[in-house]
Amino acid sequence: MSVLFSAAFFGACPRQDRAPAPAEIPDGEARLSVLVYITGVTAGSPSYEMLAAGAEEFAAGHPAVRVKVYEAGFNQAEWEEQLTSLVASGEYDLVLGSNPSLPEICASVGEKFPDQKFVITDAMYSGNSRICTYLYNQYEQSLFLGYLAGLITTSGMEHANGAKRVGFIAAQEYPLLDNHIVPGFLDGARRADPGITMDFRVVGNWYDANKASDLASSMIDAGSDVFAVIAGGASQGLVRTAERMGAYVVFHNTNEYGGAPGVIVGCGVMEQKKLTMEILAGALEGKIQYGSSRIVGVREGYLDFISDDPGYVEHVSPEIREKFDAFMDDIRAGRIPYTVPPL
């Protein structure tokens, strides 16, 4: 996550505790108790929604698996204390989360509870025998979304203004955003035209749609006509302003075309639910390689672009789609050279 949050709720609470009756558990099948630790809230955050949904769907099909989804809220200063309290109960075989900041917190908690295991997606951390991580190749996703943005801003589409300027609005800055997501987007745009520039702005939180709207208005006035956004609930401020003033938006990680047809013209997809279910299957079978970290992207089947939605097919010109679809074919085949920067 890339790292996505939503606004709507500021507290911290368990959302659901799915515990099958002992009689439902087949003889000889291992038990697995999982804490899905949401650093933020679930509703409105696609990556967290997919994480929770994947865990709950897996538990529904495996009576030996018990899942609790816990929403920790937005105050990062409280996350370690909350997680320590939850792990201290001894109730969970596995803590599953998705946030680049979580591995360090889990490492600290694990020092106090050496038998606790953690698996974190959207993060990179290796060498700790209690922790396994999976990092989505967000440089790659940003690269192809940036390329699409570059094709559009230099095109004759209705809202392309000739300034060759793209925009990026983020909720907050953090290493994955600063080192992978934003540079990848600009790299992709400049592969369409080396003269493209980017206007980058920060909301300061994950929920202030009015602030995002104000930023977007200023950026459109300054020439930005295609935007990327990593801002949780605040993203809707950008979308509303793009509708009102005339601009385009591409989204990471999830299908948002229906939210503003003709404005949202490109969407990546992150297979968080698929990966979550694969992780829990591995945990149930004792096959998780703790201490390891793996990068997953388009070629591994965990990232892609949604090209069959009317929001793309009907609102992006055929000429652009032909060029972009060829670029995506090259991405899938590994023919586009790029270097993932260090975090």
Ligand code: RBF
Second form
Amino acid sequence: MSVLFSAAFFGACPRQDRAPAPAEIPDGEARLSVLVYITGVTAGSPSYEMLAAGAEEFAAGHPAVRVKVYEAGFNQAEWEEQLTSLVASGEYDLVLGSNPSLPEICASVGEKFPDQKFVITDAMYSGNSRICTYLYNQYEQSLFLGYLAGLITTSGMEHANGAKRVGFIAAQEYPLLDNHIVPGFLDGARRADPGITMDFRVVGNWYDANKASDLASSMIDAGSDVFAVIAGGASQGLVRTAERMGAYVVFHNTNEYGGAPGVIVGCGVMEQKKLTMEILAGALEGKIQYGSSRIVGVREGYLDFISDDPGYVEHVSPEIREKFDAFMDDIRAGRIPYTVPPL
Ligand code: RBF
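Having seen the form predicted on its own, please provide the structure of the form predicted together with the named molecule.
Below is the entire complex, every chain and molecule, led by the chain shown above.
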């Protein structure tokens, strides 16, 4: 995929069932049984938390919908086998998940169970009649968070040093991270100042906050003063170290300002809960377009920056906010040209 976006484009498992008594189901409303397949652990990973919350909220408002949330745990080698046995039960009309690596697993499971349907967010896969995907335009979110990081690292804000260096801590490398999230962040930072460099390091898993903390500490010593992090539960290690040593963090996907005021100084938002509820509404009405994939970003209403939180307003200098708010307005209006690399 290579699209110019300037104009118009484009473990163990706690189980939670919503099994309403048949009498509650309105006449004519189809029943829908949904497996929410969490590829990891829900707690600490906002994209999973929002997926589960959206599905449960939808089920709470629709007696005909039954939702089971299954946490597959961190052993990625087990995911396909676990999903296969869940699907083999024949209990679920729909498997709902959120992970770039899931479509391939679903395609393989679907070959054995041809009637199974899958909707996966945070992924791109088309041409399989059992699978529908929605990809968040993470290049775009990383672009604006990177721009904010670039403005801060080159500023006179309290913890900004003279090194013009930003840090990026990732749990693991995968195509969406390597091709969209990291390049978008660097692109954004360099729009603030082309001389900015980036220190990129990998934790090795999605839970080891101590390792993330050690990495952050050595990165701060090496000059990074503003960080991005895509590391699920491990992210908290960076946040605590940035708090202790004096550095800033911009956060993808969720409002984390309150977790470390004055340290987390910029948060994007991913409307995963909204999208989840829309998907289930579509599934209930039989309107999901299996085989298709859709990309959703700021202009489509699924990504944005949270600019009205005290964590931003009270802790980022007025000069930076003025520049960044103007940039966000341009992003929202489609006035910032950029090219999304192939995945
Ligand atoms: N993101 C999380 O927040 N927590 C996770 O445990 C997690 N596990 C992942 C495992 C794999 C194999 C891949 C490819 C991605 C994972 N992600 C996880 C990343 C997530 O899907 C998403 O890309 C990022 O959260 C950025 O939006």
